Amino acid sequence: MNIKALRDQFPIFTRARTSAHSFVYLDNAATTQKPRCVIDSISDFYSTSNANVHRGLYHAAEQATILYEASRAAVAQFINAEKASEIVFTKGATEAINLVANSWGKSQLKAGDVILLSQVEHHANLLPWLELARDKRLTIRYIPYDQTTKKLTIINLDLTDVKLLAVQHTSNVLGNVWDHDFANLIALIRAINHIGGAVLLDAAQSIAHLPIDVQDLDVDFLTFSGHKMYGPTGIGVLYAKSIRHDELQPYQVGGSMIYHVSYQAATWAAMPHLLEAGTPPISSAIGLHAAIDFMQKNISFSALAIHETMLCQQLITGLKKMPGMHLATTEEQSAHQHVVSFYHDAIHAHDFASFLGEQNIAVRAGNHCAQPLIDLLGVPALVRISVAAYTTTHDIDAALSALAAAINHLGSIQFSLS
C-alpha cells in the first residue's frame, strides 16, 4: 500500500502542500477526507445525468437509475450481502439505527423483552433504544466495560429474554473493545442467534478499517455511514437480512415506497424501496460507490491494519512520555488500532484541541457523543486522535510536538494563575 500515492489522490492534502502550514488531519473517526474520484463522481452526475430515479422515461432519468442501483449493488458486494435488496440507503448510520428501531422494533418487540447494549455505545445506538424501551416498556441491559482490561466483559452475561443485541463493532472513543480478533463478539452473536434474538451491529467506526462480511458475521442488521469511509456526507447504509424483511414496517410513508394507493388505503413496495420514501440521496449514493471503488483499488485491509496500528503505537509511546497524560484506550499491540483517546491531569481536552487547531492540526475533544461512557470513566472529556489510510508518521510527530508544547504553554499559564 503506497501511502504517498494514495494521499496524493486527496485534493485537500495536495492543496495544503502549497500553503505555509501543512494540514495535519487526525479526526478521521468524525469524518474522512474525500479523494478526487469521489468528488468527480458527484460533479459528473450533476453535470451529465441529473434526474430523479426509477420512473423517468427519458435518458437522464434512466442513467440516474442505473447509477443509483449500481451503487446499491456495489455496497452489497463490499459487505458480502446475499442480495442487493438487503441494502437500504439512508442519510447516515444514525438514521439507519433509528429506522431499525421504528421499522422493526416497534412491531417485533413487546413489553418485558430485553435489548442488550454495551456501556460504550455512541448516542446514536443508545437513544433510539431508550426511546423505544420507554414507549413499549422494554428492559435495557448493558454489557459491562472493564476499565482495567479496557474491554467489554461477556462472561456470565444474562441473556434471559434478550430479543435484540445492538452494539458497536468498534467504539468511536476506545477503538476495539472486544478481543483482539473479535472472538468474544462473534461468540455473543452466535449465542443471541441460538436463542432466537436479532443482532444489530453498528459498523460506522469499523467500515473503513476492517473487512466486513455480513454473512460470516451472521447479523440481522448492520449500519454504517459513507462519510467515514472516504465517501460523501448525507449517505448511510442499512443492511437488513432477507429473513427479516417480512417483519419490517415503513418508517416513513410517501412517494417511492408504495405499490398501490387509493383514497382509502395503500399497499407497500417490496424491500429495499419499502424503507426509502421520497427522493433518495442519489448523488451521495453515487459518491459512495466511487469511495468503495477507491478503497478496493488502493487499500489492502491487512496492510492498513499494520499501518494504522504502527501509527497508534507511535502516538501511544509519545503520550506515555508526557507528564500528567493518561490513556483511555488500550495499549496492547496485538489488536488493530485506529483510535487513541487520552486526557491530562491539569489541562482540559478542549484546551488541547484548540491549541492544536491553531497550528492546523485537527483532533477531536469532548464526550464524543458517548456521554454515559465518559461519565463512567470519571473524566470531564477526552482528546481523540484517529488515523486513516492517508495518515503519516509525520502527522503523528507533528501532533506529539504540538501536545508537548501545549503542556508547556498551558501548564505555565495555569501555574501563573494559581
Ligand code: PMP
Contents of the next structure:
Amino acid sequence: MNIKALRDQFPIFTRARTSAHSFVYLDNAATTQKPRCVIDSISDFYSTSNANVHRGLYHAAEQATILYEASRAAVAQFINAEKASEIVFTKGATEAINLVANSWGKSQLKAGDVILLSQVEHHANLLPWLELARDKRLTIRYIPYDQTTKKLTIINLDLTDVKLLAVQHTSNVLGNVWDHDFANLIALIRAINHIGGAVLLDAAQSIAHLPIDVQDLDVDFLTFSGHKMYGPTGIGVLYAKSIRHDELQPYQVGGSMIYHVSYQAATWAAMPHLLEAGTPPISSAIGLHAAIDFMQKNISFSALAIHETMLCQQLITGLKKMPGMHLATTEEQSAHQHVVSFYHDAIHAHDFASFLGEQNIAVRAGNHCAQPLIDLLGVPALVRISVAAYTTTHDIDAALSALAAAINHLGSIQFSLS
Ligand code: PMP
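For comparison with the form predicted alone, produce the structure of the form predicted in complex with the named molecule.
The next block holds the full complex; its first chain is the one shown before.
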C-alpha cells in the first residue's frame, strides 16, 4: 500500500500542503475525507446523467437507474452478500439501525423477548432498542465491558429468550472490544444463530478498516455509513439477509415501494424497494460506488491493519510518556486499532481538542455518542484520535507534540517527549 500515492488523491490534503497551514486530520472515526474520484463521480453524475431512478423511459433516467443499481451490486460484492436485493440504501448507519428496529423489530419481537446489546454501544445502536423495548415491553440485557481487560466478557452470558443480538463490530470509542481475531464475537453470533435469534452487526466503525463477509459472519443485518469509508454523506447501507425478507414490514410508505395502490389499500414491492420509499440518495449512492472502487484499488486490508496498528502504537508510546495521561483504549500490540481514546488528570478533553484545533490538528473530545460508556468509565470526557489509510507518522508526531505543549501550557507542568 503506497500511503503517499493514496494520500495525494485527497484534494483536502493537497490543498492544505500548498496553504500556510498543514491539516492534520485525526477525526476519521467521525468521518473520513473524500478522494478526488468520489468527488468527481458525484459532479459527473449531475453534469451528464441526472434524472430520477426507476421511473423515466428516456436515456438519462435509464443511465441514472443503471448507475444506482450498479452501486447496490458493488456494495453486495464488497461485503459478499449473496444477492443485490439484500442491500437497502439508507441515509446512514443510524437510519439503517432504526429501520431494523421499526421494520423488523416491531413485527417480530413480543413482550418478554430479550435484546442483547453490549455496554459499549454508540447511541445509534442503543436508543432505537430502548424505544422499541419501552413500546413492546421487551427486556434489554447488556454484555458487560471489563475495564481491566478492556474487552467485552462473553463467558456466562445468559442467552435465555434472546431474540436479537445487536452489537458493534468495533467501537467508536475503544476500537476492538472483542479479542484480537474477533473469535469471541463469532462464537457469540453462532450461539445466537443456534437458538434461532437474529443478529445485527453495527459495522459503522469497521467497514473502512476490516474485510467484511456477511455470509462468513452469518449475520442477519449489517449496517454502515458511506461517509466513514471515503464516501459521501447522506448514504448508508442496511444489509438484510434474504431469509429475513418475509419478516420485514415497510418503514415508510410512498412512491417506489408499492406493487399496487387503490383508494382503499396497497400492496408492497419486494426487497430492496420495500424499504426505499421515495426518491433515494442517487448521487450519494454513486459516490459510494466510487469509494468502494477507490478502496479496492488502493487499500489492502492486511497492509492497512499493520499501518493503522503501527500508528496507534506510536501514539500510545507517546501518550504513556505524558504525566497525568491515561489510556481508555487497549495497549495490546496485537489488537487491530484505529482509535485511541485518553484522558488527563488535570486537563479537560475539550481543552486539549481546542488547543490542537487552533493548530489545525483535528481530534475529537466529548462523550462520543456513548454516554453510558463514559459514565461507566467514570471520566468526564475522552479525547479520541482516529486514523485512516492516509494518516502518516508525521500526523501522529504533530498530535503528540501539540498534546505535550498543551500539558506544558494548560497544566503548568514542564516535561519533554524525548
Ligand atoms: N455506530 C457507530 C459505531 C458509529 O461510530 C456511528 C457514527 N459515529 C454510528 C453508528 C452512526 O453513524 P451515522 O452517524 O453515520 O448514522
